[in-house]
Amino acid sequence: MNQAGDGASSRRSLPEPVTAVTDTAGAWLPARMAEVEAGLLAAVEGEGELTGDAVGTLNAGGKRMRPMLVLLCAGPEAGAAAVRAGIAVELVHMASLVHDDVLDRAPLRRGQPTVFASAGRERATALGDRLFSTAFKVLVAGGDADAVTEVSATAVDLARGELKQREGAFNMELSEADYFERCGLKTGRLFEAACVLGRSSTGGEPGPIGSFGHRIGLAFQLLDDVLDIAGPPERTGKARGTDLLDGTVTLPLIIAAQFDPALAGLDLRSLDEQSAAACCDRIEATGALDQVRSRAIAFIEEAKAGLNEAGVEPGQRELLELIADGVVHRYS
């Protein structure tokens, strides 16, 4: 293999501030990033009538950060398993967006055409079934058994997670708690998984680097809902506000709430677009975004003092607090 090459165009396919973590880490982290892109292609192409479905999806962007959290916690010595588990991640990522899509009638997924909105229902629920299942094939023919259980065990808690959006949909007092048990299962879950699969890909104990993980998907899926309120379309790929139209009730509605009485009678069922971008100012107009801003860099602080008890070495310890203050800034 040509490290250098596929190096470079790994890097290329990784938007800032990810690139930071690249560049501070050397030939290795590139040369697996690469790794991983190529064995996600190989395994959205084997996806038969599905495969023009599951190609655009993988090219649709993203940052790739759940792999990179895998290689960085494997560290320098990341190796086959820790590629394949990079790939298994991101193809579970992949999956759940694909089938959340299709519970919320998604019309756009990073300014583009959802495969619910441009295929079908049924189309986009399958490629979403098969994207899930690719991954533990990618796992199984490698004969990661522990990392299966690992992912098997992710996916049932993304499962999980949906659930509890659903059950609090349009709920207007769901509660700071609900919250954030519904966050820590869809989002801080994979984040976790992906810091496990990473040390124990080296054979290291996992110990306390999931706890890493976890805080830092908390803190990416705060800043999602401050983006969904303030964020703009271009930036975005969607409407302000589409939360709101989901019913999905999240913190910055949460806490703007305490403060303003008209948003605490809302009934989300009313909205409209226009109606929403109108709450959305209200929303920010509250001060609740600065709020949720500030829990998310709170967790982050949490994740990087908590590397302390993690047994990480310090040129580790360095990219790994690079790729958590990158969650931050991506949104600053």
Second form
Amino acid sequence: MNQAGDGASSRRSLPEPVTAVTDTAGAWLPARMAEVEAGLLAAVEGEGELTGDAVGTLNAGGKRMRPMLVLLCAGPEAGAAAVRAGIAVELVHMASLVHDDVLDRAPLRRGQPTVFASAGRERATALGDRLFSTAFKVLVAGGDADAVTEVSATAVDLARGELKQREGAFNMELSEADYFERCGLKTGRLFEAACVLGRSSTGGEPGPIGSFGHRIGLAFQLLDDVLDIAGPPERTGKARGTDLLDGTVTLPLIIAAQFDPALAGLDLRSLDEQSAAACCDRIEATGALDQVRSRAIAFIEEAKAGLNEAGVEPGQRELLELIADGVVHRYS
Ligand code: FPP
Ligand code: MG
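Having seen the form predicted on its own, could you now give me the structure of the form predicted in complex with farnesyl diphosphate (FPP)?
Next comes the full complex, this chain leading.
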């Protein structure tokens, strides 16, 4: 079982892209983020026999990018509804990672053994279910009916994205279009919801702010898939080559296979840790990782350009651009 920590103080320090945003924003952002953090802890402390695992998962780290996006899209007048939405999106995110680690049989996340690895499949599945339900409890307690609808629709899309990933597993014929559809559902959608919820929490029309979130979510996933190949695990907190080992075909592999016939003919089912590490090196040698990084940066530029129509104040825009840049300038 994960060790229960002693609150936010036991979390790893936040990475530079996140602190750049909090340092640039006025005092309102760190104040609201502290409320999100306290609300997360209060929410998971009610998890009964799973509290230790839940608090351990919360304190294992995480960049809190999604709640920060909620708050940034709400702006300086972000209030209790934005804080509740921030808590809810982070809980859904945590739930999805705990479940994802069960499906991936992943050993490490955020530099620590996953709940799956330390406490087993049953406990990790139950914990993901609990965290997921708690997200809705938080929203319902605030009477945020529209937010419940948005988070519920988002959760359906997360599950659809995960299902697509499983359906496409080990398929070396997977197309870029299939890959991007999956990424949009499993990652873009929750970033989009974070932005929509933030904007709606202050009575604003979501408009193009959802597309901003969706695009940076896609960029986030592209970079995640690069980091899975490039590592290093000391910085990413995850084992290198996990995607290859569980048969997940990602853009770096799709592109690399166009240049390296050995990769094109790869039988992903035959890989073990050693051969997966060798595949990571081969993928890197084709230059595919640079191509994927460039595609991620292009999504970020598109997202930032889309802010022209989003009706955000200049100060708010600066913060949104900073967090967008942080998505592609990170190692974890
Ligand atoms: C991590 O991505 C996983 C996701 C973005 C989504 C996982 C979704 C589910 C398991 C569906 C169930 C969802 C709910 C709402 C409980 P990744 O596997 O690409 O990244 P990783 O390298 O961090 O594992
Ligand atoms: Mg995974």
